[in-house]
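We begin with a single chain expressed as C-alpha cells, specifically the form predicted alone.
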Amino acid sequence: MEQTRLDTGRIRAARRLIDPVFLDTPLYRCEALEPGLGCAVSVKLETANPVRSFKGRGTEVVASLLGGEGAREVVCASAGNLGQALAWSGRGRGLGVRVVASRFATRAKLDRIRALGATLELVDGDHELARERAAEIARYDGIRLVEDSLDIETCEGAATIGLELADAAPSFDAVLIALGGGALATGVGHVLKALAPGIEVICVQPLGAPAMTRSWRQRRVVTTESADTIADGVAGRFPIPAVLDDLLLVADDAVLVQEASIIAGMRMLHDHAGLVVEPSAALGIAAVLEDRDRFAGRHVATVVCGSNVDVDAYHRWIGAARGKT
C-alpha cells in the first residue's frame, strides 16, 4: 500500500485500549432484508453499546492516550455522536470534556451529551462553525482539541471494525460504508485492503452533502457552500486533505444517494431487521436500493453506524416512507 497515515499494527494495538463493550459487535446475515434488495446482506451492528454509535471505538483510543499523558480536559466539535462518545470515554478516565455543537443538531444527541457529564456549548450555525469555535476554545484555554477524522486515533479506533470484518472474509464481496469526515471509511477501508483485498470498499454519502465524494472523484479537496440532508452525522462541507489522501488509497468507489432512498433504507431496517437507526446508518441500504443491478447476486456487508435519532422526526420519516408504498 502507498503511504498512508494509518498503520495496521497500531490498529491491532488500539483494540487493547478500547473498552470491550465496544468490540466484537454483532455481524450477521439478515435474510429478511434480501427479498427487497436482491442480494445477500450482512449487517455489522455498531449501535449496541453505551453511546449507540461506532464513535466510542475512536474516543476510547483518544481518551486512553490522553489519560496516559496527564491531560485533564479536552474539547471537540460534534454533530452529536462524537460528543457523546468522548463524554463517555472521558468520564471514565477523569477527563473533563467540552463539546461544541450546532443549535440545530438532533435534540436527543445534545441531551445525551449533557447527561454524560460533558459541558455543551451551542453555536448558531452548522457543524463547520462548531469546528471553528472548538478550535478557538482549544487555543485560548490551551487544551487538546479532538478532531474527528483528522486525529489518527479516531480513524484507527474505527478501523478495529475492519479487523472484525476481515475475520469474517471472504464471506462477502463488498462493504458499504457511510462517508462523512472519513474516519470510518478510511479506517475500515485500510484494514480490508491490507487483510482482505478482494472485498470491494464502497463509500456512500447523501446527495445533499457530497463534499467528500466529489473530492474523491476529482482527487482534490472540493468544498460546498451548504449541506442539506437528514443524515446530520455525515453533513460536512470541508474535507480534510490528509483524510482524503487516505481515502483515495482504499475506496474502490464513492456514491451519492437521495434522501428518499435513505428514508426507505431506514424503514427497511426497522421493518425487516428490527433496527431503529439514524439516517447515516441507512446509507448502505440506500445505495443498494438505488442500484440493485450492481449488487444482484452478490453478498454485501453494511456497517450500521449509529442509532441516535430524534424520535418524532424518525416517526415522520418512517410514516412518509410507508405512505409512498
Second form
Protein chains: 2
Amino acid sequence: MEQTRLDTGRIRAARRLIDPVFLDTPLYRCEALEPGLGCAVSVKLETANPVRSFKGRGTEVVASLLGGEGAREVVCASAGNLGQALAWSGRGRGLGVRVVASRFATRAKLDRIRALGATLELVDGDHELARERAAEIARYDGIRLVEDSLDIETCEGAATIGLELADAAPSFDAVLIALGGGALATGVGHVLKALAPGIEVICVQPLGAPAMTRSWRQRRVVTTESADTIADGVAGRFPIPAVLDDLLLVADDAVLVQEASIIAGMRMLHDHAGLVVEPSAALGIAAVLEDRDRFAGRHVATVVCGSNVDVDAYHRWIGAARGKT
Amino acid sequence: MEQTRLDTGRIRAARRLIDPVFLDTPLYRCEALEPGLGCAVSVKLETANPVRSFKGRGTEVVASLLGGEGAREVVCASAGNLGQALAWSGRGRGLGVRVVASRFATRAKLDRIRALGATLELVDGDHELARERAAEIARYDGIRLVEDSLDIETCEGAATIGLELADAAPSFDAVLIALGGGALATGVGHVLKALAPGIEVICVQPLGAPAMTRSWRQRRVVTTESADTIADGVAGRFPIPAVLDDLLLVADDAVLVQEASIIAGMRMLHDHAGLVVEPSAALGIAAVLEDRDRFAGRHVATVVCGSNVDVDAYHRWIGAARGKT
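Okay, that is the form predicted alone; can I get the form predicted in complex with a further copy of the same chain now?
Zooming out: every chain and molecule, the one shown earlier first.
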C-alpha cells in the first residue's frame, strides 16, 4: 500500500518507551452483549489504567522523547483525555505540563488534569479555540506544542493497540474505532493494514461531529461550523490534512451514528459487560446497533478507548435509556 | 514458614494451563480514589475477562487436568461466579458442566451459567444446601465434584494472582483480599508470604457472613446459623478445616465490615475509578473506609475480584448511597 506517515518498526520500538501499565490491555469476548447485537463482539479495553483512556500510550512516547531532549515544559490542547495523559507522563519525568481546554469540557477530566499537577487554562469556546490558544502559548513561550493526531508520536503510541490486536487476529474480521482527530484510527489502521490486512477497519464518528468522516468520504478536508455531540472526545471541527491523507490509506469505511445509538451503546456496555465508558468509547457498539445486517454473524472487535465521564451526566444518559425500554 | 497445601512451583506451572485471557490482569494506581481513602490505592482488576471474575484462573486448571484424564462431566456448587467460570472452561474442552446454586442467587450470574451451556439446578435454600446437593450428584453419578477452596486447583489457580502481585512488589505494603471460602485468600496469601513476605495480607469479610473470619480469630472452625449480606460471593457459613489451616498460615489479619461500607466502596469504585464491581469486590475499599488510621499514608492493593451484578440491585445500592451524601 501507499505509505502513511507512520512506521511499523518505530511503532514496535515505541512499546519500549511506554510504561507497561498502558500496554497489553485486556482483549476478550463479551458474549453477554451478543444477543443484542447479532454478532460476536470482542472488547479491547483501554480504560483500566491510571488515566482511564488509551491516550497514555501516545503521551508516554512524547514525554520519553522530550525527556531525552532535556525539555522542561510542554503544552497541549485537550478535550480532557490527552491532557490527563500528558500530565501523568510529564509528572513522572519532571516535565512541566500546560493544558488548554474548553470551559465546557467534561468536569471530571478537568479535575483530573489539575489533580495530576498540570497547569490548566480554560478558553471560552470549543476545542478548536483551545487548539489555537495552545499553539499561541507554544509560540510565545517557545515550548513544545503537542498536537494530537498531527504529532506522529500520538499516532504511533495509539498504534501500539494495533500491534496487540494484530497478535490476536484472525479471531475477528472487523475493528471498530472511534474517529475524532484521527490518531487512534490512523494508528490502529496503519498496523492492521500492515500486519492483518484481511481485517476491515471501520471508523465511527457521531453524526453531530462529522468533519473527519465527511472529509474521508470526499477525499478532501471538510470543516463544520459547529459540533454537537455528547462524545466530547471526538468533537473536532477542523480535520488535519496530513491525518486525513493517512486515514484515506488505512480506513475501509467511516460511518456516522446518532446520539441515541451512542447512549444505547453505553447502556449495553454497562448492563451486559459491566463497563463504565465515555460516549466516544461506545461508538463501535453504536455502529453495530445502526447496521445489524452488515455485521450479522461476523466477529467485531471494538476499542473501548476511555471511561472518563461526569458521573451525573452518565447516569442521566444510561438511566434515561433504561427508562425507554 | 509452616507449609500450606499449596505449592509455589505448581502455581507457576498452573499459569501454563490457564487461558491467557485470565492472566496478567491490569494492576494500576487509582489516584482519584485516594483523597477519599487517605492512602495510596492500587487495583488488581479481575473483571475484564469473559466471565467477569477471577474464578476462571481456577476453573482453567481444573478443566485442563480433567480433560487430560478423559473426564466427560463435572459438577460444582456455586454462588454464581465459579459456575460461570467452570461452564466457560468446560465448554472449550467438551466437558459437560453441571452447576447447583441457590434459587436466591444473583440472577445475572444464573443467566450467564445457562448461556454458557451448563446445566443449572437450583435448590430451595442457601449456598450450603447447594454444596450438599452438588456432593450428592457427584456421588450418585460418579462424576468429579469441584469444591471451591477445598480443591487445590481452585486455590492454586487463584494464587496466580499472587505471582502477578509479587512481581509488582514492593510498590504496595498491604493487600486486601475478599474472604469467602478462602481459595482467593489462601492462594494469594501463600504466594505473597513465599515471595514478598513484607506485604501484609489482610482478608476482608462482611460482618453479616463472618464464619471464616471468626474461625481464623479463634483458630478453629466456627460456623454460623445464617449469612446475611449483599456480598453473595462470600456468603458461606461452613468453613472448610483444611482451608482454615492454610489461612492461619498466610493471613496477617481478617477483618469484618458493615454492609454500608461495602456499598460505599462500590460507589467509590464506580464514581472515582469507573469500575462496576460486585459487592465482594468492594470489601477491600470497605476495610479502608472503616479503619482509615490503620492505612493512613500507606499503599494498599485491592483485588477487584468480580463484577457480576444484577443491574437493578446495583443501581439501587449505589444510587441510595449517592443520595446520602
